[in-house]
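Here you get one chain, nothing else, as structure tokens; it is the form predicted on its own.
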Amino acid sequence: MPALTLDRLLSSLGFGSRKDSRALVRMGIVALNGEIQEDPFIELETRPDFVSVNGEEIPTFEDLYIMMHKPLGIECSHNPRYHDSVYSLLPSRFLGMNIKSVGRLDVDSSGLLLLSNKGDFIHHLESPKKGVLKRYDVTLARPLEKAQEKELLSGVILKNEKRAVVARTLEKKTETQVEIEIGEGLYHQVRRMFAAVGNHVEELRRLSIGTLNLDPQLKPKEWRYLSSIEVNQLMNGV
């Protein structure tokens, strides 16, 4: 195995090339425990906890794990066609660290957006075989029906789906404000679940997956690092 260079950190860290890197300490701007490294060849011991970027101290570990508070207005997309991207909240490095969000959520939707670059971690979360539930707060345009609550309860089928998706809870907070869980994720399913009983969803947030709550500290447009125990629970289901 190659030895850990300066360079090759910062490479990892999504700051371009090794090339780029190098030219990162050659401007004087990359920084070990307080002292300007001048060398991008510089062989490191151990991994350093950090390394300072102009003057911004950068955590080292390669693995993402993001919670996002998503705003409305903003696409789920590396390419997006009519508004700014979720991408454009993160670190532009993160880029080069091949993030992803977990899931999507449409323009028109807010709440939690997990972001990994961890493919099992992102394939876990997001296949519907793995039934882990994501949790929604829905503002709908007419009143929840018995009749309504009872088929989503039990189950509706989609266009272009081959199988029925159930509501996996429902619970009704005022006449038009309810709290749903899934477990499959689909495309704008909880949408599709709604206008398939005949109701429309006029505002749609997220309010958790599996067992992890969006951070009511976080303000839209915030995000912030999971922790080792947090995604330990969403992988295990805990």
The other form holds:
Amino acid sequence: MPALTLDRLLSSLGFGSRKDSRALVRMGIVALNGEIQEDPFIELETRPDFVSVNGEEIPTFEDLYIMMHKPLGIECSHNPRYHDSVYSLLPSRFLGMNIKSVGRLDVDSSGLLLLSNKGDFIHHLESPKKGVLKRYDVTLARPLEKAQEKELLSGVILKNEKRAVVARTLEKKTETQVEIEIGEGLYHQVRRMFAAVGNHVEELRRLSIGTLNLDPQLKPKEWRYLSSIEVNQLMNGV
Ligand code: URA
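What about the form predicted in complex with ligand URA, after the form predicted on its own?
Next comes the full complex, this chain leading.
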């Protein structure tokens, strides 16, 4: 394996090509352990935990695991059609790191969104076979009737789908406010489930994925890295 030089490290962190990264170093804005480094070819014997670029401490993990509080009015697409993209809320250097969201939230939905560049992490959380639960807070247009509740808990077949989907849990907070858990992530699934039983979702917010709740410290549009404990819990279902 080639030695880890500073330009290689920066490039792997999404700061562009090695040539771009060398230019950054030569601008005198890259520091390691508090010391500005001007030699882009300096060999790093061990991978540092952080590198500072323009005063910002950048963690050097190659695997990115991010939690975002997705706001309303933003698309979860790399090529948004009508609105801004969630990716515009992240530092642009992440765009070179092949980061994707774990499933999507509609433009009119808010709440917990996970993003990563690790395919196995994304697959584990998205796969209907694994059935990792996603919990949503739902505001309905009309009171939830007993019959609707029963139907959701026993399973509904959505248009253009072969298999029934069920509410794994359904908790009525008020007449029109419920929390629902589902094990899949089909297109507009929660909205379509309530429509299928004759109700209508007015507001939708994702509260949790598996064991992980939306961090109450995060305001809409804000994000943070997941801790390794959180990643392990998500992967191992504890
Ligand atoms: N179900 C929906 O209908 N929309 C979402 O954004 C997520 C789940």
